[in-house]
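Consider the single chain below, provided in structure tokens and representing the form predicted alone.
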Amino acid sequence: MINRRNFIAQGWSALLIALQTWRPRKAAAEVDYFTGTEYVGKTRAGRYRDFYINYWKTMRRIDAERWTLQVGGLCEQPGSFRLEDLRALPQKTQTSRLKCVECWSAKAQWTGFHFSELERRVKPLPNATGALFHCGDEYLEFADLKSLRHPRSLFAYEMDGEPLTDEHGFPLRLVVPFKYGYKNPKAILKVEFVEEAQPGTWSRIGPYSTDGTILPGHDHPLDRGKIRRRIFGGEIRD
């Protein structure tokens, strides 16, 4: 028979082994479902653990040969550009940060062109107030014509010297670096000017903002160990 004494005892002897074998578990680690796949969506391992990869909906990869950006909407000369097209126009390149509503930011090189050479091309109309951004993954982005004559937003077909990938918005991605990243549409297909702004596809299931930008608060940076720092407000100027 087991007295109340021995019991307490057998008891701690349990938990004692229980402590000294207890290892804390690991997180699940990020599973790679696309790579080597004809698709592309969210990830976050690899390499892509040092920029995350976020896309609304899982999408085909898009053919570089039968792309072309539709231009149109409320514009005097709507038309098509091909990628060799968009590459011809004057280059301009800048290092800046993407910010995500989910705290964390990841910086880059990129290298694109400036809306202005878009703009004088197509000739938006004066009541156009902005433009709707279509992209592969049926994204859907609303950025006024401010923010793309800002000099530090770009349309992006490059990222530190080599060519968009495939999850990184290949092949034109909209940088605007004092805005979140879901203001930064990528796999852009169509470019649309439009009277009114509109919210986004973000903006109308979350509570996120139809304008975007970024509030002073905490950033956890990827490429600095995600340690916490106070940010401001704005771009996030290293």
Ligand SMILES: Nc1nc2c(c(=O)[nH]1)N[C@H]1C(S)=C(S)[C@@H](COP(=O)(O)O)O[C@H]1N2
The other form holds:
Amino acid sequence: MINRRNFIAQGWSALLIALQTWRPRKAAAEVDYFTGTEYVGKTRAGRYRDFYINYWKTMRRIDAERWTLQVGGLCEQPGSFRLEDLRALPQKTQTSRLKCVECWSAKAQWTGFHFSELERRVKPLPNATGALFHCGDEYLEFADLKSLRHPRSLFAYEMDGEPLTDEHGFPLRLVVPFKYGYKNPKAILKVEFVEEAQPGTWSRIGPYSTDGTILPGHDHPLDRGKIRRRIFGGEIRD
Ligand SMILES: Nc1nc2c(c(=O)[nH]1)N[C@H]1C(S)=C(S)[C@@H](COP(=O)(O)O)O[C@H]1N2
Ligand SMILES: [Mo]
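Same protein, different condition: the form predicted alone was shown, now please give the form predicted in complex with the named molecule.
In what comes next, the whole complex appears, and the chain from above leads the way.
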């Protein structure tokens, strides 16, 4: 029976439900990692002649104070990590070459931590086969667990002994030297463990494989005057 009091009570509970569902969404929207400054998209100019810059969209500067690495999806212990938490993990340094499908490559020394450190803390569930990387410029990439666990893969927060610049992916990027550059997401905001592999941003746009393993062919290293040389597939070791 609907009488006036019931009607009003129902009205209030509808309003309460609306408020409850509305509030978390507003809270999520309030998480803003960025400062207002727009700064860079893609450049091959100036000091970037030795290590080109690729960003899918014009990237906004990430605020180091507000940023945390969100780790979620199919894992037992989702969480978020501040940059100082990540810097406190056992450190690893390696020199490796980044090879873009556009045919240039460039070499740097990267410092960061291995995926095993993250894996130990968040514990991916047995049905997770890999992770999606959500980036500051809305770039999206997928990495399977085998690649993440590979000894040459690295979560890097330093490049050539300095914190990553905004251009090169501050605060954190994934280095997977045996895969093309597009499988090396920069400015990572969130790692989401998922069941199924999926194509990332470039593989959806262009004729690039979802797997992204470097194929035999040619390379034009920027540090060797772009002189064409043959490569044999997988990581380029020099
Ligand atoms: N967030 C984000 N990461 C990204 C890209 C991008 O567009 N956005 N481009 C990828 C590609 S195609 C390459 S070749 C490398 C280039 O890294 P660099 O800009 O440090 O040279 O970044 C990769 N990571
Ligand atoms: Mo690339």
